[in-house]
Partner chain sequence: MNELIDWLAAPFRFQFMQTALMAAVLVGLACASIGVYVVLRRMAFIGDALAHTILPGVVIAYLNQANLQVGALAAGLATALGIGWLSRRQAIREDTAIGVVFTGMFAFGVLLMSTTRSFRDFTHILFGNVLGVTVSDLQMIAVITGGVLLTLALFHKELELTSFDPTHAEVIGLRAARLRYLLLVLLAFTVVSSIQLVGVVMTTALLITPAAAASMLTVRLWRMMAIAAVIAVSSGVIGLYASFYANVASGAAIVLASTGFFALAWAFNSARHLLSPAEPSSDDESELELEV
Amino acid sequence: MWSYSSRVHKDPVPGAPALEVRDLCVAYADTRRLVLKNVTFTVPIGARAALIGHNGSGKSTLLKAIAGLLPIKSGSILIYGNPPGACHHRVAYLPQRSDIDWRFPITLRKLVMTGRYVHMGWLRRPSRQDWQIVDDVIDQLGLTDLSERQIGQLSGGQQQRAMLARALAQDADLLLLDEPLNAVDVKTRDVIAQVLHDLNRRGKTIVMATHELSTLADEFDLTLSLNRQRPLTAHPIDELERINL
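Just the chain, alone, in the form predicted alone, possible?
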């Protein structure tokens, strides 16, 4: 269900940005067709980057490649100056809700605890501090009353908040969020927006795939525009009107 394994921790390279992608090409595993071609961009530490583009443009593929979940065909990805996987605890990836098996027999609280595994490994039992971190982020997402509920019994918005709580429990520096606001209720949208604001105030870096173009100016510092007709480019938010998706 989740993919982080052994603890591999390298220190950030001094002066390196949070994320640097150069000439990245990624192909589907069963074909030679490129999903991403010659993608190049940089995200500074503490920035909020909106990843935008039409369905099928490769947003999910790009986030998975950055998270180290997909092999790359060519090019490079550097996270705080290190390749993907060099420091698992520094990167938290939140997939789309449809990618999760919600029939899995686990409670919300235990689901969020899986976000701590990258720090403690799979064999060590959670400490009192681990549980405190989990309970704190569950409360932050407004899910305390649902802690012992099986994840399949949660509403769509509650499931989305539970996934974000898991990412927060990891206490990562770079968060990769794949459409966290897709098809959620107003309460969930407001809670997630506040959490992302708080993360930004703490200096966390956020790369979020989104279709919510109307809120970009309020919630992001730059856009990463994916278009199959040209390479990905990074734009300051005040240039958004000149972006032709």
Given for the second form:
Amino acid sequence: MWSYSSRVHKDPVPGAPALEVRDLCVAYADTRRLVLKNVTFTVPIGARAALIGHNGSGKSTLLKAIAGLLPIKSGSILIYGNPPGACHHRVAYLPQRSDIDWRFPITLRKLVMTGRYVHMGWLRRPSRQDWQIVDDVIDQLGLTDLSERQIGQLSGGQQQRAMLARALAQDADLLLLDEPLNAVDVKTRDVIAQVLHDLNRRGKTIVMATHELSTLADEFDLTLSLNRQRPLTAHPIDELERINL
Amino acid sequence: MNELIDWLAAPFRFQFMQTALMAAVLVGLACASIGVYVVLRRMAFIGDALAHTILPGVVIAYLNQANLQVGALAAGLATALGIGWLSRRQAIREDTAIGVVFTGMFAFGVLLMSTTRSFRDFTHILFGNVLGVTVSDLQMIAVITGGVLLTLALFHKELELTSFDPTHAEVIGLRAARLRYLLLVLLAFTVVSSIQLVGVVMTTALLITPAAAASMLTVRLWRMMAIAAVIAVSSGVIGLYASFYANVASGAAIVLASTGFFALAWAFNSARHLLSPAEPSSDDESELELEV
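Can you return the structure of this protein in the form predicted in complex with the partner chain rather than the form predicted alone?
Whole complex next, starting from this chain.
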């Protein structure tokens, strides 16, 4: 009854994959030009999917559409069998360049706590358990010493880890990560790799847009290749060598 | 020492000064706390517009011998919702739309005023007159302040989140636009209560200046609101003494007092930065190994 959206909590549809996208078309609001055209793919529960493609191929648009931030022109998106927005807490989204106001007077610890808001809804305050979860993920991302810092006083890599910490605090089943490794320091890169490994071990599903093709084989189960000229193709990772990117 | 206490206490032997003091404290509290959001969300211009567009509502109420505050409130709410609606359709830039609407409404109010041939009756609407606050005014101010503070407290976490990260709010199903409407409505109520003190022309000062001063002194939201409240209330009290002893316009004195506080905060902030220029703002260790 406290939930932010009017929709009621929905359980996953039994047997449904984590993510099922069918004939998806998405257009820009202003120009009506199609960014995504007839995109179809499936990501099974617990899989790690690398979303690859050139700049401008629509990787970010696809992730935003799945996160429910963009209207769909045609086709369908099903997340654990339900349409986007049916169950907000199940999907966490880490944007590539967030529009966060980093000068806002809020500490890292409270920023991460906003990941728990979807579970609280209106009028409710964070419980002791919520703070425990928040402090645990902050620790996992190596940010404990910085948790009382104002968010603008963090480096770029620390901000990226803070954003990932918030996505983890949400305890979502499907994580949409838009190039989290772009322009971050070595330490952040290592921490994120460790976190992805841990998420996978806990059966979470990950869709991650990335440029880094060299490490794909170790860290992902399948690739989703977006290309303007061809329909989206999904490949098991061992076929990667044969795909002409 | 006793003389000082006498000097400070003397004004408040008068009933109207007691009423004025309570009004200044209550309005200061409401303006300062909502003002922090207005400053952080860069809504200063909207606050100013809201105050000015109240004028025709007041004048129409006056011409029809209706309650002035009800007229002000109706105009304020209409503007708040109108601005919210205008800014959602993106045919025209928001600040442009506000500028057009607010000067138009204000001019309409002035035009109506000029038809009454009693321009003087409206000076307290334009420039405020805290000494003229009646007991029934005070009751309304108390209800507005209570309501505004309670609403801000109840929806604090949502207002905070939509202020600094509207995208995340949308992802979790929280509609940022609705919180914006809520804030605009609260702002309309606050502005209506503050025109009693400083008038439509200077109401923005009470919203913006204490909050802006506080924002230079701390990076914690609650502390910012508390400091802004202290500055706003102190400015109100200083303005009261000034108008009692020096017989100057109370609204202008209140605004100038808060401007003085802002100047102090600015000087303090500049001095602090001069003394410690190499603040460890960005990072300690990992910035060095920033990669390709």
